[in-house]
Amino acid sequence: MRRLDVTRERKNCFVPTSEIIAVEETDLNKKQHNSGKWQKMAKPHAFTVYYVKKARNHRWWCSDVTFWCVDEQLCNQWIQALKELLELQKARPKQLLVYINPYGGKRQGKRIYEQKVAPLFSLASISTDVFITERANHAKDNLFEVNINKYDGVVCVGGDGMFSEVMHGLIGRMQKDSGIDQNNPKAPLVQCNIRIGIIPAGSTDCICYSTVGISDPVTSALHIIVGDSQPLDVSSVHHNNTFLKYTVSLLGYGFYGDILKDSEKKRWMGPMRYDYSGFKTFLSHHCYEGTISFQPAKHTLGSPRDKDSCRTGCHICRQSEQQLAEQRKKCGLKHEEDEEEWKVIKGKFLAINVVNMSCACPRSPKGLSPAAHLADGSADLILVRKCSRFDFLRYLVRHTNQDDQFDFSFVDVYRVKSFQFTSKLLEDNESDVTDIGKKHFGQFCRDHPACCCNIANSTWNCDGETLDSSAIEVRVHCQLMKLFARGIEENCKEASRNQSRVEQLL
């Protein structure tokens, strides 16, 4: 039985087994007894299954149904029988390790965990041990402490900034007990085969948007649930030889990398804060001159510009994946990276975006590049060279409504698998990154004299977090890490233009 028939008010639906939560002995009451069709039955037996009921925008509901009959062994041959095809489901998680940060978003993770996703674990038999988080970097530091290989995955309740707690944590864990050294650009990682599930409830859930389709905490506890897996590539920053951060999402230079410094100063305003620094920092209007470098991504088979999204079960994930595999193992990872060509870009840009996915979210449906794939070894690389405030504005609009965001002729963008940046002011000072900060403080932009803005280095956007350096080295991981999630579900329209695309392929 790979599918469970359910009739209910006239109704006919198919759910899969891989799709049912739990199955419980029901107690029929008195009243439930006296009421409707039941009160013809004597002595009625029941169950009630537990499923997940897909509604639209990709949420899930947790619903239910109850089967009865006067036969008390049928009935208790049926519990029996669903419950044994509910253990043949190995990928479901059994045992897992939860992270809260209470402090994050609206400070509502703690009573959004508590409320609707531990009663949903309970159900499904799920033993779960729960940290509070008191300060930063306190799940990573416990990651390294615990003792990993009792859990089937890691939870997370917060926002994306929880997230990037937990991977940090995860895969250093990893290479530790590997023996890999992060400080290693060119280091093969080890991957992590433990899951990462998030618990949307922070003030921006980029990454669960992206590879759920809805920030809703149901959903994605049902994905855990289920036991669903979606591999994740992640990118690591280095700088001179010294592991600066890992990146699932955006990494931003310029335009989001100065709104994420100046609303950092304003946290009391709450979510607003993001919607007031990016007004302040569209205003102001800065670019950063300095030289990009950067590997293509050959082994893939998109293009930032083709219309294939990334999608649940993606064939372009899938196929990418065993010709990076393949490449590799021809020539080796050295030799890959001694041969392969550089292309060099110099100018001065507005902003410098790297993305691992489409960063879409409900403001922005399509998100920054919304041809970018989870898992396909590569990031897009969008360069956005200086022009008008007016230009720059309709580049920015595009990312509200179904228009090409890429069709301006000062906005570049590249699949690529590493990436190298400078910035003009280290590479026309010898001295130390700080020492230059001090040098050029006051000194006024020269392509902006009237605001009288300083010139010195913009801060990198690195997945909701600042990171200071004027010199990184960038290189993307293929599927390091895997999800509970199982990406983005297609529609009618979408999979069937897709498979005409597919066979046209083929």
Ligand SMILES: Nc1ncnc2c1ncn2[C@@H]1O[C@H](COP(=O)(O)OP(=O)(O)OP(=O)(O)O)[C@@H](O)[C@H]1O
Given for the second form:
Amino acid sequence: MRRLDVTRERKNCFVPTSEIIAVEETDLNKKQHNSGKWQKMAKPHAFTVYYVKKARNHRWWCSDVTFWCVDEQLCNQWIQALKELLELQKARPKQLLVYINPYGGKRQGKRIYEQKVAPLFSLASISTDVFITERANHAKDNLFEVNINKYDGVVCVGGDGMFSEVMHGLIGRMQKDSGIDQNNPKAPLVQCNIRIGIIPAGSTDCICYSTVGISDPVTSALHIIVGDSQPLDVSSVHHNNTFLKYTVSLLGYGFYGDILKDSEKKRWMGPMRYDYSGFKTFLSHHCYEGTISFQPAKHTLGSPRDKDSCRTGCHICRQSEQQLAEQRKKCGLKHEEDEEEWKVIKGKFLAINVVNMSCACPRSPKGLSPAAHLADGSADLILVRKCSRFDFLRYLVRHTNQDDQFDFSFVDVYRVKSFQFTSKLLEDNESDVTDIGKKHFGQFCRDHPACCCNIANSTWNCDGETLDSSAIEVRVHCQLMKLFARGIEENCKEASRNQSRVEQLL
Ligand SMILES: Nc1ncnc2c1ncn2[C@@H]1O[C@H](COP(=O)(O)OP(=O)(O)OP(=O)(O)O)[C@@H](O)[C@H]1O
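Please supply the corresponding structure for the form predicted together with the ligand (the preceding block corresponds to the form predicted alone).
Now the complete complex, all chains and molecules, led by this one.
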């Protein structure tokens, strides 16, 4: 990494060039300065370096430092040299397509973009085409029409729902352009090389939080400006050879599906609806019977019970990707999934969660599966079996403290690469849904005696949206897309402390 090192009065300021946002000549008439030295100079010249300042809790903001001298030529040489260094940062976007959902969260998307993000993009000389959505799916439909190759990235301003819409538009567009049928659950999908940036402005900003470490529009804008890139696994969800949805965070049946279904009826309550519906669903304590079949993810070195979490530059994600690529080369056109073992579990569940990432959020900073990886080609399948209300509460509380939420006899967790579910209700109705479980194995994990299970089906909550079908087939696509992010930085406390020390010296 190249460093700018300017010595002033025997004190140093270190800013990595990768974290410089912009360099500009300073108008000294406008600059408010208290330093006596400025005034003593006959005709001072100056330039300002705008750079990323790292604070606590993964927060970034834009800081600046002004350097001055009497020699105009020297000053211009510095500006020129620094601008040339910035030109070498090839991963930085120059042209972005921005979608704003004006109705997401507290309806602040447009204001957040105009006041906090647009000035930073302009400072960093990024051109933008801004599109304010007028209806749901507007951004998705538009992504099938625009000249996408013109852009270095797509930015969505909104919540997880808005991100999901943009992701569906972009992945769908890539498959359409490559002639790939999304309805085929086994089709190898084409990777999306156009990065997506998330400016959080919704009620739930879990994807931003899990990939950046904080839901903060300025931090996200700065990750976009410096050109960060974080690959992300995406799971496809199918029913009967029909494509339903893609998911990157939570696919939840039972508890999380019921909360979503109930909260949809109470949209008028705003973000509070999730608390209300959460409490109501907890009290109702419904469990659902069904059959789960899954293929364990053998290619990855990690396990859901690992103590270490996925962090910036994660070696497990890198190795898993290599491993999968090698497997694919060996198998050629054959689907390696067909050859691999399926495990089958039947039972009664309060919650069935499949997560592609930790699903961390401010309320649960470690998330539903703290050791889940962003880009290792696997998902964590969490099964919460029928238990007492008190035990379920103990399980939920552990998402908010340091205790292990998987350390209960009624909770099982598996790292999987594909997964299927059929509800008991559908099995009994002899649905024509493919049931790999029935076809391949008769192995039952644990069976419970008949009890007060809910005879109706629950609903799948797919990244905050309901799915129409309860019988689904899920497959993880390793690193299908990329975000303008770098994952969660390990030593953010230390980095911010070191940087403040430097700041004090300036
Ligand atoms: N102009 C619009 N009018 C109505 N709906 C829109 C508009 N633009 C986008 N949407 C839809 O609004 C949904 C929710 O958006 P978003 O995620 O930004 O907000 P949110 O408050 O976090 O919502 P939620 O928490 O319910 O997902 C998205 O699924 C998106 O498709």
